[in-house]
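Encoded as structure tokens, the following chain is the form predicted alone, with no partner shown.
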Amino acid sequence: MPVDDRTLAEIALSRAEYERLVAMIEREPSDVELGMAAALWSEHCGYKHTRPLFRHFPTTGPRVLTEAGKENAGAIDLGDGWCAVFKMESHNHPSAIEPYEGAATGVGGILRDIFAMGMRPIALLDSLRFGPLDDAHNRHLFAGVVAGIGGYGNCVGVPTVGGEVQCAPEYSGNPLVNAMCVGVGRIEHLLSATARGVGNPLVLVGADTGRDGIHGATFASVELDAASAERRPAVQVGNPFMEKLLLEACVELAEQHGDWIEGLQDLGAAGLTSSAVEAAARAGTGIDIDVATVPRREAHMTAYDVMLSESQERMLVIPKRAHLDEVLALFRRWELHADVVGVVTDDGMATVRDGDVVVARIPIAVLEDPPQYELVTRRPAGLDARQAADLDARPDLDPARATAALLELLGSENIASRRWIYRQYDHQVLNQTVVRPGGDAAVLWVQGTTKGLAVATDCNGRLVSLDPRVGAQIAVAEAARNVVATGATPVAVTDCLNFGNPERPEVAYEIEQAVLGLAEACRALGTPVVSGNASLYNETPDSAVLPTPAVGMLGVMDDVARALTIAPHEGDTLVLLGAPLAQPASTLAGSEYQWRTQGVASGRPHIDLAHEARVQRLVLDAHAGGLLAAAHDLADGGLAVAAAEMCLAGDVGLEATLTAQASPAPSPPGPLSPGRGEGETERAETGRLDAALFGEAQSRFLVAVREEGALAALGALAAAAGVECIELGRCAGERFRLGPVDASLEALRAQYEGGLERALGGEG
């Protein structure tokens, strides 16, 4: 008989699926298949909103080894026989619940993805997103993630080495929780998720299976309410050490006996269903499962309970039966549990059976085939009023407030140290990380190869709120200036898309742009999407979050050695290179600067791509003629925050004017530093103060230059380029001074490093 709305509700599906559902098997489902085809049709894991957009992103290339969303992670061919694979999955709405372990098995999911592929993973990062740290609830989902995540990752023994986190009010009760790893192994190891060879067993390996995470991946696919903290068996535990054990079994299965196995599969959302008919969809088989077989952790659990369990570390590996019992064998050397729970078919039918009972029985074709809904777009109400704001009605900063202004931002929770976080996590472990956390990407280098990897993700969901299209090219373009920065070449991208309800027309707007500038900017940048994760009804009953499509940017270098760090040293000159120190008022839209002094979010950000590509290639060439001692980009609180950062990481202070102007590119840049004229001004130099100093403007790099003669090739090369090239000054003693701004090394350490635990109180 029809099931009544309440369990439609339980299951998130909606009364015109299920009838959808009805119509294509012709009749009416069974508990269990509908308990599997409501959590393959969640938006969770069918993507009903989002798949249509995929098609404008760019993800092929001279580079990519696999097909998007055709296998757990994205691969990259890195030369000589290696590969690197990656990607980011959310874990946002556990988290909430339970930030610990929301957290944790987060990042168990994501190491999973990775080593499915037959990888070895060797490194973690994360983005984060928290409601303002002056709420107590906030603190505590703070807290709770960050010892979640450096909990998970320094058990299994993979680097946590790089991230971010921002924090709004729009995020309160409902934190991102962002993970992404990133793998390497040889590409003849590469495995695939794939359920091939009719008459092939399934085998399950690790964890026993319990009733945590049951409709997990359903809970992941509704708004959260009042009611969500009651769904706390939705949230999976996890068990790290198991996860070690799985990791290392798998690696050696996929590095030297590869030709044992057809496929590999991890279980994340939807569990065993997922995971079985996902890879036999890769395949165009069949699967019978028993779920009687399936190894069990707590009494009477039902043959739904198994199939939607969620419980962690658990794979599900598909050996050619000749080598069932080598596999086996293998699996249960690395002490844990492998079990055969089924067989591929040739039917096309996901057959699950209890004993002798035939519990369910449903075509693959029909569970892999959720609907598509299109997006009904509406531009948010007051986003044009936002937009049109008159930045330079404001006042300018009173040179006098200038060094106050700055130890407030780099004091505040979005710019502070996040050395409080890192120290949490063990960075260095397996040995590989050469950029440790504090700058702009972290550096791992491939082993058995001179080869380096760098890796970083951002977005920044204030500038997004603004201008969904341009805040996402711009969340591209941060991400490709980290990895640059270090001197790597951005090769590939994945992404998380977080956003609230795609029913509400504002959202679908915020969402259909956003990708919209994903895509624009990954095909200007040259760095296609090779995998990613659609997080979507982030919201409470106050409100969603801030549009925030995360961004995880792979760059490769082939001389790990000559990584670059934003460390200064003595003697070293700044140069700014992208844009004059002259910067209008608009450049403060959606900045650090201007939510701290006015406590909004107005004006337009703005990005010209061609500019950006033409000023990362600058530094890359730069940096390959051995011209750069250190680079750091320019993103929230401007040239002055930058400018810190960098003195504080060299531990040398600074002596710059903010007077220092060149001749526009491309014509010949002459002396790059004129030095302050008689009768002249810091204001009439650089226009608006505030903008000089904290103005957000893209496509911007300050750089270390060690010699004379360096400093003039530069000069040649950006004005080859168009690109602007500024010598602010040069790096010596034990104060900071930027124009207006003079401060004590001290004084700035002490807001910067001391920030993020003055905000979090007691925390952690």
Given for the second form:
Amino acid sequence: MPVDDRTLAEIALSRAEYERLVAMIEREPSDVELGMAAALWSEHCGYKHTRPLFRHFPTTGPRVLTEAGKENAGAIDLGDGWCAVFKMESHNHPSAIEPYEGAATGVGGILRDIFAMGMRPIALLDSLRFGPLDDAHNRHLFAGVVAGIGGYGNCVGVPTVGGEVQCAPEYSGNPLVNAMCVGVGRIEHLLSATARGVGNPLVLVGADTGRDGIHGATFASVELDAASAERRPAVQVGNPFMEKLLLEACVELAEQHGDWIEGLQDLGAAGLTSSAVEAAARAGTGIDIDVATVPRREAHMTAYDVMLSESQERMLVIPKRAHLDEVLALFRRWELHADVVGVVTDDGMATVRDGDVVVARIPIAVLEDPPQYELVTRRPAGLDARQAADLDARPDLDPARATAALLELLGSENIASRRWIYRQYDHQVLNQTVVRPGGDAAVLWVQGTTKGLAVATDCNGRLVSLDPRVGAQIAVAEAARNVVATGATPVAVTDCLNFGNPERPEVAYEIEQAVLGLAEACRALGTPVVSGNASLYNETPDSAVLPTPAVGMLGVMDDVARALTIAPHEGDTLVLLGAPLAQPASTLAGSEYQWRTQGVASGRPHIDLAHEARVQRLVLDAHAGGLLAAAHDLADGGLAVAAAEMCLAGDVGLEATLTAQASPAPSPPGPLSPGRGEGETERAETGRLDAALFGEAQSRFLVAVREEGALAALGALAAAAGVECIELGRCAGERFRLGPVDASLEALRAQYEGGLERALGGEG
Amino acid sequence: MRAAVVVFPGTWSDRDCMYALGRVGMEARRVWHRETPAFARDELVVLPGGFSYGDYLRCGAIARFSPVMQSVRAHAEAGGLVIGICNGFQILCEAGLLPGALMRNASLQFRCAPTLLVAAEHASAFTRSIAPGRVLAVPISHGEGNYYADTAALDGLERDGRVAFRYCDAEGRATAEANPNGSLRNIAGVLSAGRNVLGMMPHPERACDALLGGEDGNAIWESVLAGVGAPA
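Other form of same protein, the form predicted in complex with the partner chain, not the form predicted alone:
All chains and molecules follow, beginning with the one already shown.
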């Protein structure tokens, strides 16, 4: 009997997709089969609109140990037998409905992706987006999400060390919650999520199965509307205590008894269905599950409920038959339930029975073959006009207003200190956090080695909306700069593609262009994309989110004791690398300053990826040569904000002019440029004051240099690299002076440290 | 001197404690909460931080019923050294081995932050090597670290020299601004009547390595090591 439209709407399957399924299996599907197919063919699991684009990504490199998309997370070779695995994933829709549990279970899910690979999670990061905080509901979502991330991560005992948060009207009602996790371990302990070995049992471990989260995957694949709050049962509830036990048991299994098992897989979106089917698909086997053997937390659950439940804190283990009892004993020693719920078969079918009754029997090849849609793209109307805006037509900042402008920016919700957030997160547990939150990237020590990992997330949705391709390139470049500023070499990327409804051609255009931009930047910077996730349909009837391809960057350093922070010392010289002081008005395009002063984002962002790579290389080379005492990338709020952040971190003032001297060594175009000798200086005209102070030209760093000799050596290195190098001024005293800006450190600190708390008002 | 680090379901600073103890050269073993070993007289028993049993019901309220607590109690009653850190402190209070209770932070939020401590009492196995007036930088990480006891009990603790640590400013003064969680009288750690059981909310095992931001926490382990052979 063909299903009615209402049923299809509930499972978010189109009539055409239903007919495709019928044609593939040559009969009407059973209820359970239909539910399984709808879940695996959802955007969330099946990447119906994005998979064809993924081929643009560079996915391989000398350090990459996994094939992108083939495992739960990407693995990177750190050398000496160590590896890091990492991934970022979205939990946007659940967080919009129930911010605490939505965010908490997002953290839980990404942790499981990491320890499913046998690695110990050592760091969490979160890339968050909310509507403006002058709205009470946005404040509620903000505070709830932060509490949920802390509530889960703190309890599990994995430090939350970084991330970023931005607010913009387009995220009102559509918060984005992207959680990233990094794990480390020995390469020989890497596990695969495969169901190999016909006759091997399928063991379900952890929480009992309830009705929570049924069709969460399909819920995540439709737009939010007024009725979405009614979908609260589709939001799961987390139990971080159970997760901690699962984590320890799985890591012990991987580290000590990897030979007992064929595979380990987490249960995430679409629960047991996707977990078992994906594991079988990887191995080219089949699975036979008896739902009657699945422990439940509620009575009267149907086979459909059991197969599609998204109850949290569950793992699927595929032990070798001979070691089943030992595997069960290991999990039970950790006081976890572990039950055989099925068996690996050789027939390529997903068979589900409820006791004696077969309720589903469908080829895995069908379930793993979701429809693919070519995006129909159209450049958004009005984009040309927004890009063409003449930013020079606007009057320049009055020098008498410069101090006030900086203070306002420092206290604004997108720039103010994130301490209100990260003091709620345990960022030190596991004794490996070397550079803590508050700088460009967190740095983690890989215990047992001298190595360090630097991790950061980034994406400026406003820039992506102004130019999806360039904005996405900038997201990669800035994430890489964050990592470089700690002295780490960027090595690989995970991404989380957050967009609106891909069936709208304007959104499709943003997706396509952004993916191309990400791919180009990843190629230019030598950082392959090794894992990721797409979250589409981030829309309410009012608006779609800003296109937000969030980038998670992993960097590595050989000697973690040499990690740089952003904090300079008294007496250090601040040097600007990458661009002259004078900047055109066009660098205000999409900037925080433009948004704060005019309430618009217009103009055209720009980046030269080859130049970006040169500047990053220069910073790494300078650090290798021991020339740098601190480093900070220039981003939101431009030069003035970056300098203020450094001085606040180092608790030291600044004496700098904007008609500063070029560095002791000559400026570009390069070593062969005639006419400028060693030590010769030139006056750099500042041009527009707003652009010089607050413009957001890319590919720039501020670095602190301690000794005269280092300053000269840095200038020579920069000249050889063809990178601009400007001596900005000296860190000293308790006043912050940068051109016409003149404020006490205390005034800056009060604005910067109190900004978020003021914005959150009652929620703070 | 050896150490036994007790692991409850949900404990997470056991690894950090093992690392810190190793840094000061103390041999340490892990003890799972279902075990009931007879701890050696010279063994330091460590109840680390974490969320034992997920903090469900109340922090430490379930862990105190774990079998290992029989051994911990026997060890404490025999005069053996026991230190409870963070959740370990909460468990010791729930078990009645230390007075008082740890309530929700006054901010009503979890706090992971640097704090400064001053030892308020030097005649104990845990503080004997800490110079009077020395300010120790030892971080906190908890949601329920707001120390409470009634006035009579607090007066008694002070009179008997059982306040081990107070939160303080850089000059060692126990100011309101230096108090991260609302603890009465800025109390960060207390001793048992026998002075052989210490509970403290800050994490000395995190302040054990300059690479990680400081090593002031080692003063506690070094005090214990310095006292080997001396009366507790």
